[in-house]
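The chain below stands alone, shown as structure tokens; this is the form predicted on its own.
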Amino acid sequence: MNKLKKNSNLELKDGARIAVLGGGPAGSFFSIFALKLANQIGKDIDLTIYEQKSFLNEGPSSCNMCAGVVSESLVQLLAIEGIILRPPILQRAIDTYCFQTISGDVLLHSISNQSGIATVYRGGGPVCKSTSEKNEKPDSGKISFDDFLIDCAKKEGANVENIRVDKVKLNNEKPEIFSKGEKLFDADLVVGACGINANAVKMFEKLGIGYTSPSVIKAFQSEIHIGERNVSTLFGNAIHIFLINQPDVKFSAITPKGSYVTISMLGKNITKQTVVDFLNNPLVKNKFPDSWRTPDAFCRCVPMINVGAARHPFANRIVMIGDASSARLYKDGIGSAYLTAKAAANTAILYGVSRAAFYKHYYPTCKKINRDNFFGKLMFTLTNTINKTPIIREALLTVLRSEQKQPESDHKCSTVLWDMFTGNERYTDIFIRAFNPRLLLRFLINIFNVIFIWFKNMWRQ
């Protein structure tokens, strides 16, 4: 009892040292955010973020493997916090959704009232370009916005050290942080900012603390060269969505970015072939110029996408934060680090690094997202259900798109999806408003319509 009253007012002092492990998002917002925060109220850290990547060099392996898309209310929050996001940091601003469908496309715009997203790299870019326009420039607008937030959190006064930290062990409850066998120092503070791609999850997993990092599914991301011509052309500023039921896929995607396309896929035992076959469709094939071929290599990787929350990860002197604690159902990474991120320095600053002051200032805002993806669970869940049966797929592409023709209030259904993709609103939100009566009765009436007219067409054959 005496140790735990003990324990539950540990706090940093004048000098203390933070070890921050991963220089993402999660890494940079909370160098960032704990930085100015102590600054402001007078007290002197030193922090250190420990990324082994550039972030800077083209490829996977400088790259945190994400389809790297940001939503502007996001933006908004960091102009407030005064990181400044513009292009060639953004690269392209996203006002549409293009669900593509063997029975025609249906266009999702934005209205007014509605926020928007963004598309950015999330390293130095892709890799394998091969040239499809000629006499094309090379591509050089392209600027990484890990590294554009790991820059900003250097401004703040973090160091950086591009080693990789390959132990952490505790000696009386105060971390040891090591690289290749050599003890760097003791901390006052680790935060585990290494996502859930890294073998550094599993070193929390050993201390003992109580900590299981969530559970994931592989995604696949692939970026490929077309020119920054065709992209504006065939794509312009719409992520395009196919609802093709390719065997084993239960999402793809098609993202615009400078003169590249992100094509992004989640599901079972996904491989370059899936990719491949998804390419030759003849459904997505027809968005590409007509001279265009699938190139035999292009950029790819195969991340791990947290859809479940880490257990207990907190503790004395240590924080788990971003991908390896909580992170929104498909959606919003981005944001998801910036919110554990900014909990945990605020707590960390101003209340301690006690496992008590974690649980009371910290979880909460774990916890709201995790409850909140129970309700995406059940939105995705209900949207597969419908991608995968055409009468009732059929019956919601015609609500769209007469919801298209009429005044922006009456477009219910068009932003349930528009935020589900987005990844703009809370999911508990959106859960209700699918629900909304007058919408499930104009739903259910399209439904019966379209078995109208398949008996109909049936009988005339």
Ligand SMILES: Cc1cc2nc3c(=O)[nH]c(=O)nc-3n(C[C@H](O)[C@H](O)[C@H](O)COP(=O)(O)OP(=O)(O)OC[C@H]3O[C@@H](n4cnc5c(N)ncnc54)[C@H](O)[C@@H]3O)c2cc1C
Given for the second form:
Amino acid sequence: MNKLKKNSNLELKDGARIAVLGGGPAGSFFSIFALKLANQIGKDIDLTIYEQKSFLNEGPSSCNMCAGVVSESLVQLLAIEGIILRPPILQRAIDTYCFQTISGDVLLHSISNQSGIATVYRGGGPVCKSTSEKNEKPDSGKISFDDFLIDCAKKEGANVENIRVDKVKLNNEKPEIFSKGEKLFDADLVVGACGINANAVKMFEKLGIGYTSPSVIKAFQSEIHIGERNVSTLFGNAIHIFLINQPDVKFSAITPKGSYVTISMLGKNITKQTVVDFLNNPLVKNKFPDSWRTPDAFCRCVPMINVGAARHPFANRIVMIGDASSARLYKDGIGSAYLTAKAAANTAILYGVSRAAFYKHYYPTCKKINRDNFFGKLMFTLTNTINKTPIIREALLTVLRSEQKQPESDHKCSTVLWDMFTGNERYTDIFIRAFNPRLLLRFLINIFNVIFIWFKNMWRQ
Amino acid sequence: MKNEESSLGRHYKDGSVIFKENSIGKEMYIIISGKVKIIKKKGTVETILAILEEGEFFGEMSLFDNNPRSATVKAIGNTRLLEINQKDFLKRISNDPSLAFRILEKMSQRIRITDGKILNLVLEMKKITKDSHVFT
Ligand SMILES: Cc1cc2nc3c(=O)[nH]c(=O)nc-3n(C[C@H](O)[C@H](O)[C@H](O)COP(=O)(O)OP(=O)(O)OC[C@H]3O[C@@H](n4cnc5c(N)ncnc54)[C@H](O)[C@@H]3O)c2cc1C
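Form predicted on its own done, so how does the form predicted in complex with this ligand look?
Expanding to the full complex; the earlier chain stays at the top.
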């Protein structure tokens, strides 16, 4: 506690130097907000983003590997901040979620009646395997969302160095940062925006500040080329969630982009074969053109996904943000990067860079996300159970379908599912709404209905 | 078709009314593409108060003061707007008050512009009354 007080006056003075390690969404958001705020209060800071990747090339090595869905709430937050997503960065605007189950499908339309969700490529797009794919590449150049955000940070005055930082040392008053054995500078603040897919988090763990990186699981992503017209006619503006009980698969979804669809899968030991099996599942196959065959090779990657919070994500002159700190469970990771980055930027510029300042003004944002994830876990367990129990699944689909048929009535169940899968609302709010007594009663009545119909059918047979 | 699929928000045709003066509204709008004009009607005379372009927002006043719309807004050309409803907006501001900075910044700029216009009008009126004194 004494130590906390002793360092509580570490403030960023004019000319202060900030090193942002990582130019993913968290790093860029931090830079944008820190520089904007500093400018607003007349503080002159020198901020450099160190990013090891170039986001301009195709394939996983130039990409921060994700499904690239920017949630409706983040699209709106960014628009308010003056960051507007337009083509070619925006690949497709989404207004519908389509839930495909073995008992049928159901379409949920955007509550706000507009195309409010964006799909993007994080890097320069999928690796092209055939000439037909190459012919459909957008010719307007830069399509990377991460690169677009870096450009926004540059406009605010950030310097960007395309190098890898391989060492951070804490011997002196200020942290020192190094690349290839060469000292870059003594930083007034080091921002760890390095995500969880690089070794950089280990570098911070070794600093002895108590930082422990978040727990992670592997996810599987593939980009399948089916041509722009097919994407439009077969998938339209809808993200497809498949609840099909494939062994070892917890979650699978198809996200439409320009001329590709992105397949995201979560589960144990997912391999290329799991993806091929998924594509060969009749429900999934049905969504693809008749003449279409699963290609032998396609752009794919196995990134990590954050499923638990980091411990002690800050110290004097050090703050960890984005995936390297706290992220919402399975959803809206870019939105969490925005939240943590902004909270850290506001703290650093307005309150200083001491451990105490970060504890008081930054950590509450992380704790809020972590607490909310507890309810997220409960909600995902509930959805899995529903999906695995045919009677309850059938009842849920009946409730959803009847709600969708009545455009004017309140769609309690649909909005719960919509917010849950779009990442639009906090899990805590969704949890409270899911346990609304009226909704539960309707659900229960439908379960009895389904049981009754089953018995009736059995009796007839 | 392609443009429709790859654009956020909602589409408004040239001349369509986004909202009318004195109507009740609980949404603010951000211009994704196109332009809008802000119109105020006095008797039969319509005056264009401003033309707003891509990236700008309008309708935010009703979110804060809950009063009816102060002017009519119409699309100029094909326009796409992102709509943000009051409840979502206030929830977001309560989570992150600094979100209001940009809106306050824009509102202050608009007040400054209005102040400038009022000053010019007052000076013009003073000149007119002075001139009329000279003639009488
Ligand atoms: C399969 C999958 C699907 C997902 N889908 C979505 C989705 O649809 N929507 C969503 O919102 N979120 C999604 N996420 C989560 C999202 O990808 C992350 O939450 C988000 O990318 C976190 O941003 P970040 O900036 O913290 O980290 P990252 O995006 O990982 O960026 C970190 C950056 O730091 C750089 N870096 C690392 N170490 C160094 C170093 N030593 N020197 C220089 N640079 C360095 C890296 O190159 C990288 O560019 C998904 C995640 C997975 C795994």
